[in-house]
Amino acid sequence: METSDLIHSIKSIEFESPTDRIIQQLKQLIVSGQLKPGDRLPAERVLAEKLGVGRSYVREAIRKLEFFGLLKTSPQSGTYVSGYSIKMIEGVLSDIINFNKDDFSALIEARYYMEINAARLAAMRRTDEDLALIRSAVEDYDNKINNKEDAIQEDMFIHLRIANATKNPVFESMLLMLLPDIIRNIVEKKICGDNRGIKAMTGHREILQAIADQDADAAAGAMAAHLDDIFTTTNNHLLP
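Can you show the structure of this one chain in the form predicted together with the DNA?
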């Protein structure tokens, strides 16, 4: 068994957190009909006792489900199940439980599509200030590369600035959630090749120019090409 496979199997064996177990149980309660949309959940205390776990974990699970809009808790009143249909809740819950950001190819793919759109939006909406920030980030990257230094930080910072220029906080935040895991995976897999940095420099320049020109299609195209480069480089490293 190869090392990477070993690591993967270890991760899949890892104990599910108490929080996820609770979510699983809540799902069962809803699917089995004991808890219907609109109902009030049992109090946190009794829930904790019934599930044989501390209240902290129950609260954490509730928070998580609240973030996804499945529960709504009112202070001094109770926590209520959303009004969505059971089928809907069940589907969403299954996805929440399975949510992890360890699937590298899925991560890269999601990033691919989001960044292309981000480049497009940035080109359309960037202010002069945004442009200056992006340009500055690109120059920082170039300097590092020219000095043969590691520049993955600077690389990501460019993309962060572009996301910021979209003026869409939702878009920006979602990209934000992806970036750290992408970095982690890239670092783990040691993708950064030698000529990779030079190639990326050109790509960044093209994206910058398109955004400067406020040419949305060109920006999207340049970003796509840039990410394609990364993708092929990645595959080369994965398939020796």
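Write the structure block of the form predicted alone for the protein whose form predicted together with the DNA appears above.
Just the single chain follows, nothing else.
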């Protein structure tokens, strides 16, 4: 075999994220019968301490499992295992873990179209309380960037606040599915330059103003401009 052919045959090593490992462990507990339909999971804090990971990873795993209907959470009584059969659970869990991992461009495209429409709906449906929460998230982001601190979490909260203002819970659920993997890829691949945070500040402010004005077209346009930059940077980075 030629060296060039051999190189193309070698695949990069895949590393599981803490979220995937949590999902795998929960799968094993369900399949083995240690967790049965209707059983309540330990609290996030307890799970995080036992697994030796941050609570954000536990929360992300639970959110993903909730989205696919494998877990149900009640604010009053906690998180429970759904009544799906073991065979269905095994298939769906595999889909969750492999969800768009190898297609970063698909993640970016899905986010692009979803968030443009989320911004449009947010402008149409937002309340004064929603606007205050979005503005606060934008200010938190700006403060971190101005202090030259990491603002990844603050960036994510801005977009989640906008999704929440749509009054359609599917937008927020889908973003909770997509954003962690998108952010992880951007960080690991070092796609965005050092000045990305400063440029994003302007984009966030334009989106915020359009939502404040309840101008749906302007909100959609501002979100498109904001994400176009990320999309172009990502495509250029991934070109051979």
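By rigid core we mean the largest C-alpha set that fits within 1.5 Å across both forms. Keep in mind the model is a prediction, meaning the values are calculated, not measured. Positions refer to the first chain, counted from 1.
After superposition on the rigid core, displacement of the C-alpha of Asp215 between these two forms stays below 2 Å.
With the core held fixed, the Cα of Glu60 is displaced between these two forms by 2 Å or more. Relative to the superposed rigid core, Glu206 undergoes a CA displacement smaller than 2 Å between these two forms.
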